[in-house]
Every structure is written in C-alpha cells, then in structure tokens.
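Read the single chain below, which is given as structure tokens and is the form predicted on its own.
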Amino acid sequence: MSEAQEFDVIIVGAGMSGMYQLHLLRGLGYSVRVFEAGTGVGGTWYWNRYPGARFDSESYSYGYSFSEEVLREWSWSEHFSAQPETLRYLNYIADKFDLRTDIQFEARVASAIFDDAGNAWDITMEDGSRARAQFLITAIGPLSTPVMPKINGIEDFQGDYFHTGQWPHEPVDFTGKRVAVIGTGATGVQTIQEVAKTVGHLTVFQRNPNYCAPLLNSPIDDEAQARIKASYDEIFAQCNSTHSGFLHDADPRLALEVSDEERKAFYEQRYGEPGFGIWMGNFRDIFVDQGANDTISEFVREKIRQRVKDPAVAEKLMPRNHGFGTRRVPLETGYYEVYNQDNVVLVDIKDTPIEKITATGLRCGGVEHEFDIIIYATGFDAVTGGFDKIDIRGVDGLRLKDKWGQGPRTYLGLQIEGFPNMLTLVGPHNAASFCNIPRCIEQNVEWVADLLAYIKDHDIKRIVPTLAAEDEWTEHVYDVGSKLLFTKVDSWFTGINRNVEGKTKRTFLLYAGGAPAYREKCDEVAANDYEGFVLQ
C-alpha cells in the first residue's frame, strides 16, 4: 500500500460544482485536492461530446456568476451553447483562477472509508493509491453513471458502439454509414437529430416517447451580447427567484380557469418562444392537476401530428403512459422533421422487443438490422448511481448503499446521518438535482463553504446531522413531492432504471419544493448555528 496523501478536504469530481468548492476552500484556507477520474475539467461537459450535445438553459443563465471579471471577458456565442463551447468555458476557468494544482486527473475513487477513531476519511484510488482528509466533499454530479441496457450480446458486434455519456474524443464520421440508435431521451434526441444530418440510413430503437418542444437556438449578435452583459444582475436575480433557477417561472393562472381560446393562445406562445418556458413558464397547475396537465399533453401530441407526415409514426412518437412535463422534457431543433426523412425508421421496441446484439447489428421481433455504429442512448443512474460506484462506509462500517437500500436518506441533501464530515453537493434530495443545475450549485458550494469557515472559526472537528433533522428532511422531500404529477410516474426523477439491479423501486430523489424555498431553509438552518446537525 502506497503512503497515504493528508488534506484537510478531498473533493471527489471537477466539473462545475467541484472546481468552483475547491476555488472558495483555497480562499478559506484549506488543503484541497480534487480528485477526477477523466483527463481534464468540465465533468458532464468533459464526458457528453456525442453530436448534438448542448445547453437547454440560457447560455447567459449557465455560467458562473461569482466573477464579475469573467462575466466581462465570457462571451456565449449561442443563445444555448454547445457542448464543445461549455468545455472550453470550463477550461477557461481553471485557467483564470489555476485550478489545475491541486486537482489529480486519471484519479477514480474506489471506495471512502471514515475512521471514527481518526476522525478522518481514507480514500483509495482504483490504481491503489492512498490519501486522507477530515473533510470528504462529494461533486460527482446527478447524471455521471451511464448505463447500458441489458441486452444479451452487447460486446459481440464487430462495427463501432458508444454511449452518448462516454463519446470518444476524437470525431465520429457517420456519412453513408448504417446506425442504430437506442432511446430517444434527452440525450437520444440531440443525438439523433445531429447524426440524421448525414446518416446513410438511422434506425431509431424507442422504448418510451417522450414530449419534445422546439429549442429555437440561434446566435448572440454584437447588440444582444452588449445587453446580456450589462443585464447581468438582473439575469441572476431572476434566475434565483424562479422555482427551479431558470429564467422561466410558472404563470399564476390556472389552465382550468381560462377559456380554451386563451389556453391554447397561451400554449402556442409558449411553443413558439425559445428554451424551457413551456415547461417552467407554463400554467401553474399543469403539475399538480391530471386535467390541467392533459390539456398541455393534447396541444403537444397535436404538434406531434402536424410535424410527422406519416399518421402511424406520429403516433409512436407520442407519449401515452405520462403527461407533459413529469418526466424531463427535451428541446429540439427539427427532431420530429427527421421521421419524414426517407432514410430513417422508427422501432417501437415495446412492441417488438430487441432481442440480443449481433455481430453485424441486432436483432429485433425477429427481423435482423445490419449496422455500421449503434449509439446508445440509454442514459443514466441517476443522482444516486454515482455514490454506488464508490464503497463509501461510515460509522461502524456502515455501507452508504445499504442505508440507502430503500432510497436516499439526507438533512438538506448535503449531509447524511452516520457518514460524519462528508458533504454531498447536488446529491439527492438536494434543489440542486431539480434546477437550471449551475444556479444551484453556487447555493450549495457558497454554503458548504460558510460551513467550512464556521467549522475553522470555532476549531469543530466533525459534523454530523442528527437521525431525527435526516428523519423529517426525508419525510419533507416526499411529502412536497406527494403532490406532484412527477411523483406518478417512472423516470430517473423517482429512481426507476431498469437497466439497474435494485432500481425497480419508485422512490424520489429530488427536492421539489423550489430552490427559494430551499435556500431559505439552508439559510435558517446556518442563523441558528446548523440547526440539526451536531458539532463536536
């Protein structure tokens, strides 16, 4: 066994709530070190490059906002901003700021064990190496695990096959080539659109349809990037007063209570404006009423009929076990239009399973499809998959997946009762994992921080919250989510993978009550020096 490395905080992860901890606890006066299992910064934005991969946010909604220098010197070329810009965003700041140092790439965590005697957490990397800090930070992000389907045969076809989540780096060429992609979620979506462009043929392999609404990126021209940079203020204030951190907020009128001229007037707005506002900015009460929520469903598979020239199509690709927006909704740029092409083919798989992958392609309801590149686009373990993979043991060994065996169990999201001195950013149960994600993140990181300050302040060696703050934490998460239409449905946000052993059990893994409302608890909880947490 190699010597173990000592700090006052391991941090595991440098995508964007990592780097930006490890900037704060610099200036606090902590050792840090980062440890990041990929080559370079970026985390989601290091490891998505699959076509097509960009923003659904605002780009100007996106970036840090704690530089006023960086604010000046950034400009967002998009209204949402690709993949390939975001990294070299990400990149820039580790630069400005030198983030490198202390970060250890190639580094992936194996297991994180806490010596209760010590008072500290012992880390081990795959490659066996060793070190050691009071304080365990993880960043390791809600969408970090990619998951393939469980299908017999995977590593038998002989062409090349990706997953959207760990896209090679260098370019992958898909002119006159014969492709196969599996899901049609997000991910699926922004990939299947990008590869249509020059596919000799593309099958699409749906299990799930989901409702897509128009993205309408375009660019940022000299007048609309003056005005951006000057708004600036007033861009962050919105964004931290909306429930979950986008510029977009919920109309106060009810779908219920206007006339159906005005709804479906309101719904065509919405459809013809850019980003996630028909989600976020829509009625009020299309996720908690089912019949609020089936007259938005109805205006979007209406859509779906106009834009799909074939009536049978269209109809595959229109959701039925679901309502709008109670599983997450993808924007796009002309996806529906890509059915019409002549050189695409829609599989629904419910219907005729995939059977097992073969050497030259897969087999399907018994019909064999050659193909040159399958895409994966199956997605992820959500939120919690992430800690899985880690053997993270508390107090009297205590395995983190075994208390969490029947779903995740957290005070705040941020701390769980018998893993003292371990923090989890955007973790679940956490705003942060429901949220424009990087206005969250400054909320969680800039309180850990004050923690950590307080903790240095007043010479704490451990923190942990107690059984009953996780206790009523974890009944609050479900009760605020009791009332939602998410609730009431399978998909990453109630911890349903079936691709994953063990996560067949609907639970919930977000906050759903808001980020305000979040942000007010955190804070009442640091006035009344960390209320529900014990300091020793």
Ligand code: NAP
Given for the second form:
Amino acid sequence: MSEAQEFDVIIVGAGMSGMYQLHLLRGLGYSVRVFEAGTGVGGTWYWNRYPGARFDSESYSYGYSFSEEVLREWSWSEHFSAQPETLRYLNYIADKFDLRTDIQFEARVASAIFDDAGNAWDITMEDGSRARAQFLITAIGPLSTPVMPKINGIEDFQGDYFHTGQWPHEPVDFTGKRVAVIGTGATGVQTIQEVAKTVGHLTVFQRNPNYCAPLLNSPIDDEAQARIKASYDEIFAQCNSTHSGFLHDADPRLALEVSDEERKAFYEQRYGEPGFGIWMGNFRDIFVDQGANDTISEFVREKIRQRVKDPAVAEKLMPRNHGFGTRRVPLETGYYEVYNQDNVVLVDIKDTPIEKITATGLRCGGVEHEFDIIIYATGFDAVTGGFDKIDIRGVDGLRLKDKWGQGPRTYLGLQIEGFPNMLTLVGPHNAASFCNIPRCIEQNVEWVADLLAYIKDHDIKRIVPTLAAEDEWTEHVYDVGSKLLFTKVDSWFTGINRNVEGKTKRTFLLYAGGAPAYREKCDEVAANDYEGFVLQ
Ligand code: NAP
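Having seen the form predicted on its own, can you show the form predicted in complex with this ligand?
And the full complex, kicking off with our chain again.
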C-alpha cells in the first residue's frame, strides 16, 4: 500500500463550494487538499457541457460575492450566461486565487473511513492512493451523479450516445442527423431547443411534461454593465433577503384574494419578465394551496395551447398530474415552438415506456425508431447520490448509505451524528439544496470556515452533532416540507428516481424553510458555542 499523504483538511470536489472553501481555509493556515474527479475546476459547469446549457439565474446574482476585485474585473456578457462563459469564470477564479496548487485532478475518492482513535479520516482514491486528514469536507454538489435510464440494450446502440451530465469536451455536430432526446426536465428542455436548430430530424421521448416558462435572455450592453457593477451591494443584499437567494421573491398577495383580472394581469406580467419571477416571485400561496396553484397551472397550460400549433401535441405537453412549480420549472427560449417544426416529433411514453435500445435506435410501443445519436437527459441521483458513490463509514464502521437508507438525517444539513469531523457543503436538508446556489454556498462555506477557526482557537480534535440535535433538525425539515405541495409530487426534490435502486419511496431532500431562516439558525448555533454539537 502506498503511504498516505497527510493534511489538516480534505475537500472532495473543486466546484463552486470546494473552490471557495479551499480559499478560506488556506487563509486560516490549514493545510488543505482538494480531490477532484475531473481534469479541471468548475463542478457542475465542468461536466454539464451539453448544447444549450446556461444559467436560469441572473448571471450577476450567481457569481461569487466575496471579492470586490472579482466583481470589478469580471463582466458577464449575457443576463443568463451560457456554460462556456461560466466555466471560463470559474477558471479565472482558480487562477486569481492560485487554487490549482492545492487541487489534485483526476482523483476520484472511493472510500472515506473514520479512524475513531485518531479522530481523522482515511481516504482512498479509485487508483489506490491514500490520504488522511482531521477534517473531511464534501463539496460534491447536489446534482453530480448522472443516471442512465434502466432500459435494456443501451450499450448495443451503434451510433453515438451521451448523457447530458457527462457531455464530451469536443463539440457534437447534429447537422442533418437523426437525433433522439430522452427526458424533458430543465436539462432536456435546454438541450432540445438548441439541438432543434441544426438537427436533421429530432424525436423527443417524454414521460412527464413540465411547466416551462420563458427565460428571456439578452446581452448585457455597456450601460447595463456599468449599472450592474455599481449596484452589486444591492444585488447581493436583495438575494440574501429572499426565500431562495434569487433576485425574485414571493408577492405578498394571495392568488385567490385578488380579482380574476388582477390575477391574470399579474401572471401575464410575470410570464413576460426574464428569469424565475414566475416561479419565485409569484403569489405566495401557490406552493401551499391547491386552489391557488390551479390558477397558475391553468395559465401556463393555456400558454402552451397558444404556442403549439397542433392541439394534440399541445395536450401532450401539458402537465396534468402535478401543479406549476411543485417540480423545478425549466426556463426556455422557443422550446414550445420546436414542436411546430416539421422535423420534430414528440413521443409520449407515459403509458408505453421505451422497451429496448437497439443497434440502430430504440423500440417503443412496438414501433422501431432509427437514430444516429441518442441523448439521455435523464437527470441525476440527486443530493444523496454523490454520497452513496463513496464508501463513507463513521464511528463503529457505520455506513452512511445504511444510516440514510430511509432518507437523510443531518444536523443543519452540514453534519451527521456518528460521522465526526465531516462537513457536508450543500448537503441534504441544507438550505443550499434549494437556493440560487452560490448565495447559499457562500453562507455554508463561511460558516464552516468560522467553525474551523473556532476549532483551531480552542484546540478541538473532534466535533459531531448530538442525536437529539439531528432528530430535531430532521423533524423540522419534514415539518416545513409537509406544508408544501412539493412533497406530494414525485421529483428529485422528494428523492424519487426509478433508475436508482432504493429511490422509489418519497422522502424530502431539501430544506424549504428559506435561506434567511436557515442562515439565522446557523448563526444562532455558532453564537451559542456550536449548540447541538459535541466538541472534544
Ligand atoms: P430531471 O429534472 O430529473 O429530469 C430527468 C428527465 O428524464 C425527466 O423528464 C424524466 O421523466 C426523464 N426520465 C428519467 N428516466 C427516464 C426513463 N427511464 N425513460 C424516460 N424518461 C426518463 O433532470 P435534469 O433535467 O437533468 O434536471 C435536474 C436539475 O438540474 C434541475 O431540476 C435543476 O435543478 C438543475 N438544472 C439547472 C439548470 C440551470 O440552472 N440552468 C439547467 C439544467 C438543470 P419524469 O419526469 O417522468 O421522471
């Protein structure tokens, strides 16, 4: 066995959270090593290079806020930046703060075993190399484990096939090709509208439609750029005041207390504005009151009816089994109009699942379809999937996967009883899992940095939450969730993924109490000398 490299802190993942955590902990004098499976930084924006990938958050609300210099130097070119620009931004950050010197690339962590006597984590990489550190910080992201569908014959296909979350680094040319896209979540929608521009023939296989709303992206001109740069303080203050870290926040009115005309006018206004206003800035009761939700659901269905020429196709695109906003709302640019193209076909597979992938295409409903390229936009083993892929064992050899067999249990979504000295950035039941993510990442990372500063000052060897604190937080997470229509619907929010063993029972993976309440709770815990944790 090779000798283990020793560090104070090991961080898994060099995406937005891992990069910032490295920067802050290095500043505190910790020796830190980041292990990253990819060949470069960027996490989500490194892996998801599929055509059409871009922000659904306003670019200037998404970048890091911690450095005045970065805010001055970096100029976003569009209101909703495309993936290549975002990846360039994250590489610029890595250069500026000299992060790469402490990141080991092409290093995938296979196991993390807690040494109870030594209060340290022993890490083994897939290539067998080893490392050891007092603290283990997971910065693995909530949507980092792409999942292929469970369909026979996937490897028999003789054409090219790709999962959107593992897209090749070289561009893929669709010109004149017969292409299939399977999946119509936020990723599928972005992919479909882009591929449709050049494809020979496109077939979309849809199981459940989603309520999509216009993104309304545009370039940022010089005047807007100057305005944005001059108002970063207000932009971040606004994000930090809203429920989910976006620029948009719920309207104080109730959908059912206003007149039909006022409601309709408000929905029209929101539908005509860029970004997530229609989801995050809607009447505050649409997430909790089915009657209120029905009004916006029908409004969006009507938009689909108006935009798609063939009524039968429009009908297939209208969700009927869940309400607007109870699953992630995909933002789109001409998505519905794609189905007006002569070379695009929508196949509804709700009642007739794809039977088999064949050498030349696939068989569905007894019909053979031939393709040159198949795109799997089938999503991720969300939030807990990244943890499940690593053999993580805590005190007495307890496996995290077993502990979370009935759904995750955590304290603040940041630590787990039985797993000392392990911190989970953007972990399950953490407000960052339902947030304009960099805003909540900064909160998570800064809170962990403050904790590790405290630990250094007090010469603490071990920190772990009490079972009571973990139970109380988990109960609170479910209590908040139970009031929302979200939790009555199958989606990655509720831990459902029928392509993954054991993910068929609804749990709840997010913390939906809002970023401000979460931040307040975390600050209170810290102010009370890390109440709920045992520090030794
Ligand atoms: P997703 O929302 O989980 O969607 C997966 C899609 O694949 C669904 O349409 C699903 O159908 C379909 N599917 C899965 N297995 C299938 C099978 N065996 N046969 C047929 N269809 C199958 O995944 P995603 O679209 O990758 O999005 C995940 C999350 O990533 C989003 O919710 C969002 O948070 C994030 N995201 C963000 C951005 C952005 O900010 N710009 C862009 C893209 C994604 P069912 O609905 O029937 O399960």
